[in-house]
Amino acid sequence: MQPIIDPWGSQLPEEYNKLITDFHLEQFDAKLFPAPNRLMRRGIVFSGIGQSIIADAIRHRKPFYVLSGIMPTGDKIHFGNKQVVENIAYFQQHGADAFILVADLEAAATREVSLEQAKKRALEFHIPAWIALGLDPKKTTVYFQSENYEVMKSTAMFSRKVTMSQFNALYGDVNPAKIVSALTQVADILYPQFKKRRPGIIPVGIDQLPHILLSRDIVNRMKSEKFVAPSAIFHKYTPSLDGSLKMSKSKPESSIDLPEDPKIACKKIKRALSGGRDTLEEHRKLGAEIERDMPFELLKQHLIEDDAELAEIYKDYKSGKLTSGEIKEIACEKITEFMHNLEKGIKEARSKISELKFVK
């Protein structure tokens, strides 16, 4: 039986390679893209759909877009959001028109957040945080789902192209609110093509795969409209500090919010699952089990940009020269610097909101 991937978070995949096989996805190929970013180089972006058409658009300077969404349900974000923003920034730098939707309708339908709350949170925190993480406001178009008539109108049109059996196959157990949310996501994904048909890429976590598959299927059923089937790249989760697959708000002791007090983040890192051996003598002799070390994973995914610096730490830790305590100290230093820069960046970014293009 094909596994269900639930974008609302009640089920999580366990084996990334199995996902590629089960859903007939592409292995991500960093060689297709010029100057791949840290996430691409290090295998954090592990899979995709329709990579070649985007690589061709970059190579030949053809029009294309990159799109993602903000879910304004709280006053914190997480490392998965950071990964999305970094990939948006990459494609912006390589010629993409960027579109950011604020999923206020989805927040209202599935999370019971009012439209007013959603707008306030998006403008005061989420959008500034994305700018602080690398989004270029001068090259970005933003809209709120509830204020975009074309998206709402298209949601109704796309609903005629889907059956309940298809929803159940993609999403598992669904209710009316989730069906509306999913169809709105399709309209969002295709919105940049409403006036001009062109390729687009959606950088997301693998839990959002059903929305991509639904969008591509609807495009296939509307061949006369000549939409270009959306491409996507999928990144791995940032694992929980206890070693489980994904950081989760349900386990705050093993999850780091963005932003968070660096002292609190460091306490969590120092309690994190380590790859160090049971004794110092054994560690010096055998070296670390890096594949199970969560502080090193945090360094690899988020906190060290320079490949040579990371390789040196890897070599010294693998050989036993560096201890798990020293790795945790490095991670604490890096995350303290990162959190200070993020807080400062968010404050500065609030003055740049006017540089964004808002769809009315």
The other form holds:
2 protein chains.
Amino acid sequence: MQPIIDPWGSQLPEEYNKLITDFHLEQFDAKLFPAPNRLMRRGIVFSGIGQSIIADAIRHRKPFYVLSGIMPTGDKIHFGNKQVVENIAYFQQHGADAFILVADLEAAATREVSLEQAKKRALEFHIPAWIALGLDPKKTTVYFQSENYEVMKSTAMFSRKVTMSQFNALYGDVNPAKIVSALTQVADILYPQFKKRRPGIIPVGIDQLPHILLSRDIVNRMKSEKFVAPSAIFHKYTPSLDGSLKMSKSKPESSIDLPEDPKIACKKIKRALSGGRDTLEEHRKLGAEIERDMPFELLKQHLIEDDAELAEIYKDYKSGKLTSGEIKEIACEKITEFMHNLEKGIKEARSKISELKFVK
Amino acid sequence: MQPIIDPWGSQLPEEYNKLITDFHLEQFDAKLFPAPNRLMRRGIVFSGIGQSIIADAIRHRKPFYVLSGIMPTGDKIHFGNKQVVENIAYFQQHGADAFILVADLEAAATREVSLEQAKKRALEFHIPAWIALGLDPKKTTVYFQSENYEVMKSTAMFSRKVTMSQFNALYGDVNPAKIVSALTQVADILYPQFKKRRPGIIPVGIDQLPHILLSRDIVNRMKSEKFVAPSAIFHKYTPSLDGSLKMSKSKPESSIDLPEDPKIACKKIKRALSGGRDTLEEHRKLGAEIERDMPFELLKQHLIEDDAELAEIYKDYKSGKLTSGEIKEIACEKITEFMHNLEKGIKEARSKISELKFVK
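Please show me the structure of the same protein in the form predicted together with a further copy of the same chain, now that we have looked at it in the form predicted on its own.
In what comes next, the whole complex appears, and the chain from above leads the way.
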């Protein structure tokens, strides 16, 4: 396959390329989609499956849906959620009906949170945060897993269409809880088609790939039901500030929550792995190693919308004109503004909850 | 362990003894239970687990429940269902609240029947047949799996309390459908405790043993939830008329449906494996081999209620005074009367459906 082209410096980790090869995924093709968003333009959405059927639906204004889920634990989200929401917003702007499921049952089953707490958190924080990040509440249908009986009822039927070997091939070692959870995800993914068959796109981190493949397998084994195999696009993780693959709560000093106190976020950025050279002299001469610069990666993935502005910074940093300290300064300014807007946006979005369509 | 004592001649197949040994089951103890029913008195209920907690509830008039399920496929039931219903009726008479679940979801997932058809069949045939066989509708709560969201919701939680190795130890090779189905059965078995923890007894054929053990394992792994481990009693199969372990639809000539045209049932009985000797002379001299006599087994398990009457026949057959032809004649008369009563009972029971308590 062709190498993934990332015009903005960071390399596609080897893990991603291996997945693409192993599972015969498509390279993401931004040319298929009108006015691709920042994540699509910059190679952060790097792979997909069934892209053309969605591109076709957009082009011919045919009905399709975009779907994702909220895990209502905690009172923070992360950059991965932001990527999902931005992609949902993109497809909403291009004609998709959005479906958001709140995984309250899964939250209650896995963690120390009751169904009531989960519901409260979803309504008071998670959904408002998603609206603040771009979700259009007027084009969104929401359900709580614990209340959607159509989804629950269908898992038994889907369970009959998959073997243990398929599960092991997709998920490695599984246990009963994983099996039930995966089948529920399949039911969630296909739920918008229960009443009307139509294409759907699931924007996810690449770690969700098995659920997509399982859903497509099951659809293929139920040909008489005429479900449309769900499409997906996969985005790269926002890397940890120490340069490792993915921000993680287990390393809070290298991970930025949404929202987070901008002062704390800036402190973390100042200590982040950078592409600056050891001495200023060397830096001016050789320029930055942008591929390993985490503050630049944050600017690229999340904090600078305008391609020209990013290109300018890229050029100046690459040439050594801008120092790593200055890049961190820019990232800090941008993230401060972003966090202020986000906090404000969440507050405002609480009054928009009623614009969502809740179903059971 | 002590050998199972069956005072009426038939041997406990080796398969049963192996199960009892392998899974450390209790021998059924009829002395624990007041006025044991025919199946209990005659060694047909041959094993149990957690019997004393139920005996204690009966003795001290404490709340407990009895539960079973209806698989609403087809328009016939079989002698195994009759055994279950008779045991449910016994526990109802001794203070239990009965719960009957209609496995419409499972029926729809496994066989060519829609949810609507399944519901119709349950209401028009299966439930009336159970009432005709002794179920007390006034003490019975019924639900349809497809409508009981509390059961569906809880399977995810239960799935987290069991490993693949446990599944394999109990069920052998499993697949996702079996796992989902087994977890649903656990949820069904514990459902009557969702609102109020209490002992429960599940009267089942020995083939259902894994579900009972899985339920008990899961209860033990959720100590903080304080579920009471469900009890069970296990009955022997009604053997096939050719002498093999279990009547089966795959051998219709050796299997009697409920209801069935008495003439056809009699024809099958006449061809059944008998304990009569090769010649009349030999028979008069040696007496019958009652252990292998299927018409006698039918009389014992299902067709003669009065122990004295059965004892008389047993004695006369054992001594050779009664011939195998005469035993078949008796069985034919009794089954004809039974089938007439059953047909009449089903018709009458249709008007009693409203006495059941339906829940969702």
